[in-house]
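Form predicted on its own, single chain, as structure tokens, below.
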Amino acid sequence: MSVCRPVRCLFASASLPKPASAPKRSFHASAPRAARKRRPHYPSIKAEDLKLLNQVAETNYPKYDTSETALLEKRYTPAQIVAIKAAETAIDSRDIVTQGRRRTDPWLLPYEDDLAEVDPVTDHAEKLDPSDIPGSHDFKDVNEEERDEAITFLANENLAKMFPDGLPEGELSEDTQRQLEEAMGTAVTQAVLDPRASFRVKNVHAAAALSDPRHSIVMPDLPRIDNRMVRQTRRLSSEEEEDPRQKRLLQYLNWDKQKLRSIRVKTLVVHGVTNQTRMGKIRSLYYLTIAGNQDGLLGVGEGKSTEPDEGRKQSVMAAIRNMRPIPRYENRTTYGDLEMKVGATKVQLFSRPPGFGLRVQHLIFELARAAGLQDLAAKTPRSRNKMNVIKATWEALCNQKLPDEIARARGKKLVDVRKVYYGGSVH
């Protein structure tokens, strides 16, 4: 092997052609970033356009001058003046011109509004009481002649407000004639409903208060608009037939309707039942309802009827009538752990410390909330029939063994049974 060959290859390697690189495939349809022209993030503004923009901004939104600042100081406090100036400085008027847009919807708030006047649409109107009316408040009903005269006067007054330049005269077009007829009908309707057409008073201030909207709600001494629909509604409400079951229940409990409305009532079980008779299958609905005052009273009632409303009313009345006191430790949980079995259902209730909450199933949750329990845990290890779960929970809560009963049964004192002296706490 010749020695010159490796040397010749060594010195000739620089002049040898380089092998062609493998072509690279492009997986993008767009050109590479190096080949694209970079676009600016925002359009550039020329100096001439900027000058025009500044002129428009200064024209539409000028700064406060000395006279305007003096007027603002009369209306606003110094702290508010400082806040207004800070807000004006923070907002660039050029941004308002380029980015701002005026609202055109019916509920727009005008930009020029200084909020110094009350808007009857968006603002709450001021309310006044009878003490704001000087003089006497003696009102009298008007007769037919005085009422017709008052309606005519008020209708003309309303028309004058609608047409300040006077009523259109001469030959009228169809649209103008229609608008005039609608305006006259509206004016007469407003005049009939105006209290000034139904009552007469010598005191000028009291007469003005009849049509003043500031006296519309908090004016029990002034008469109200009493039309036929109001009288009919009042008559129907007063002649409403009272439920005889509710009347008997109130007599039995010696309660009033207000106290009865404070009872929390909820229907937990509703299903259909069928009774086979010689006349065929008679289908009815079964209701299981609970009732409680959320302060230590709880009741369960059942009802069944072919009419849905009748069966539910039966269950509600039975639940309220069956309410019994529920002993509560510290008005929040039970006295120890409870267990009750109804049929194949067994319910286990466990007392818990403050803040534990009601970690139970939904049926027991409703019972505990109606009874006023706040900290409770429960298990239903066997059958979970809804009716049996409700009845077992109710029986367990009503038949709790209290510490004083246990103490008497053992012949000991209450503090010895609770393993704590006065001022202590057990859970």
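These numbers come from a predicted model, not from an experiment. Positions refer to the first chain, counted from 1. Superpose the two forms; the largest set of C-alphas matching within 1.5 Å is the rigid core. First, how it differs from the form predicted in complex with its partner chain.
Core-superposed comparison between these two forms: CA of Glu181 displaced by 2 Å or more. With a cut-off of 2 Å and the rigid core superposed, Ala197 has a Cα displacement that reaches or exceeds the cut-off between these two forms. Relative to the superposed rigid core, Lys266 undergoes a CA displacement smaller than 2 Å between these two forms.
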Second form
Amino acid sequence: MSVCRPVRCLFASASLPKPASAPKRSFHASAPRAARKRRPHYPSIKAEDLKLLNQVAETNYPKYDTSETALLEKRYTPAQIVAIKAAETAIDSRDIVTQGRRRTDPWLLPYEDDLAEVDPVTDHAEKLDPSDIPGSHDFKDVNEEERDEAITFLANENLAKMFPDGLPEGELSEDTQRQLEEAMGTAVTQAVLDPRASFRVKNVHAAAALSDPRHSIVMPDLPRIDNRMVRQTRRLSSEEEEDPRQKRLLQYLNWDKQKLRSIRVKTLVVHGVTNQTRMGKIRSLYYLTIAGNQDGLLGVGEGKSTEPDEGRKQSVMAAIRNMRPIPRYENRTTYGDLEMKVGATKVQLFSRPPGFGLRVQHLIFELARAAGLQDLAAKTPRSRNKMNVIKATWEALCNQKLPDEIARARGKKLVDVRKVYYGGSVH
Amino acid sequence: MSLVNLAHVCSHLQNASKARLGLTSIPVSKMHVNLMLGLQREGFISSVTLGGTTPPTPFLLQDQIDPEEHSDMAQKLAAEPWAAYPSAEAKSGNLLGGREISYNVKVPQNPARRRLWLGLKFWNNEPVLKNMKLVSKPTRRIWLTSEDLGRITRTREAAYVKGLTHPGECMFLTTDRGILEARECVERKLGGMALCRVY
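With the form predicted on its own in hand, show me what the form predicted in complex with its partner chain looks like.
Full assembly next; the chain just shown is listed first.
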């Protein structure tokens, strides 16, 4: 609303017709709106409470005093300090008291997230770069004499660190003797590896930086967490059992374990089957598993065994072994419409435009996802037996006719014009 | 123009492909001949030959000569061995430079005994022509405009005819310019009566 509005109203009041006040008639039993108690949007704060609030805000979030600003000036440029002060004034400390909330969720960090502390597991270790070293950064390679001297010095230093009370002297027991020898060995090795043994640096700070882990480009190891929980759940690679079937599969495929782990495997059908013999019924479990790398490979495997786990493993291995390449148009859909019949089951697959999604039933959805298809529609007009639907879909996807092949068969010449029009940026 | 015979031809070609026949015959009519020539142009069948009730001599044997002629030729060659080589005179007599192959096929005088012999194609152990179905039915003809055909060839449905969604699918129509493929009709902005779809 503009400032001159009230003035205009003053001058115009005589000429403007006043709206006739209509007789207020209520059409329903409930009290009219004005009669209801109106509450303000914000609770009104009493002057006393406001005073208390000001006090709490000042004590909990005090302004920077002179000693702190002096410290800040050491670290930041004047422009940065102006920005910091502007940021401080932008947020009212009373708002922090009234509205600020501390995290209470189970995933909150065990320390304040204001960079005052660095957690070795969750945070990156502190890093320093050459600009943090005052003075010159020049160094020289040492000659052999200097190197020997430096190694002796550093080895002594390391030994002193290992035995702060001084080296054990006099008659030594076998254990202590061996311990001492080992310690000397490590001290010398450390000294040889120390960069101070191979470079001579005049600048004291630069020399210190050579052995400072904060200057190293190698990330420090994560700290070893040692509590009961970790000890119980820890698994060593040597304890892991090698599955002979998996080993054979890897040999057959000429793959490594890493590649096997990238395969998406899902068991889609499980049911019990019984074999009636003259001794009685033998129950076993049947599994049907699919496997795919989500990039054009898809396999279906079956397994059956009286042991549930055994049958499952059988089916997984069979699925991975049976993986076959699936031609995909633009890496997202099929080449045209497909149809396949297995038993009484008929599966029709329809290719669809980009962004259509997988609008198919759940079994075909799993297969399409494992194969890396993104746009597909499907119909199963006849029987929907799970096993047959999966097999028919797999067969249909594997046995696609490619346009190139069709052109060869008909003796036609086929040219992909998309490669010309879109500068070859198609799949 | 009955479509019943065309329906028989469609299923016969499907059956012949499934049975892996190399050569098959259909009754002769102008529409059949033109449609088969269209199929040949699209590469679905290898040859279209007019013949009688017995199949025409296979192409490989047609170039062979009879045993009597063979003995005559042997005598002639013994006298003039140079006749084995092609001469300039023989070349000039051949107008198309040997590209056109003329077959001496015997066509019966009685039109009822004539048959159209088709050579079927197979590629990678699979028939090239796998599916052939009528679009118009004897009791319900379907005429399509060129706009409809444009939509159909772009895999969309038009005039209750499903789009050509299978890879390499073709549809044939009879137009006032003869029997044409659907894409050709779109190019020439022609409409017509849909006959059959093939893939």
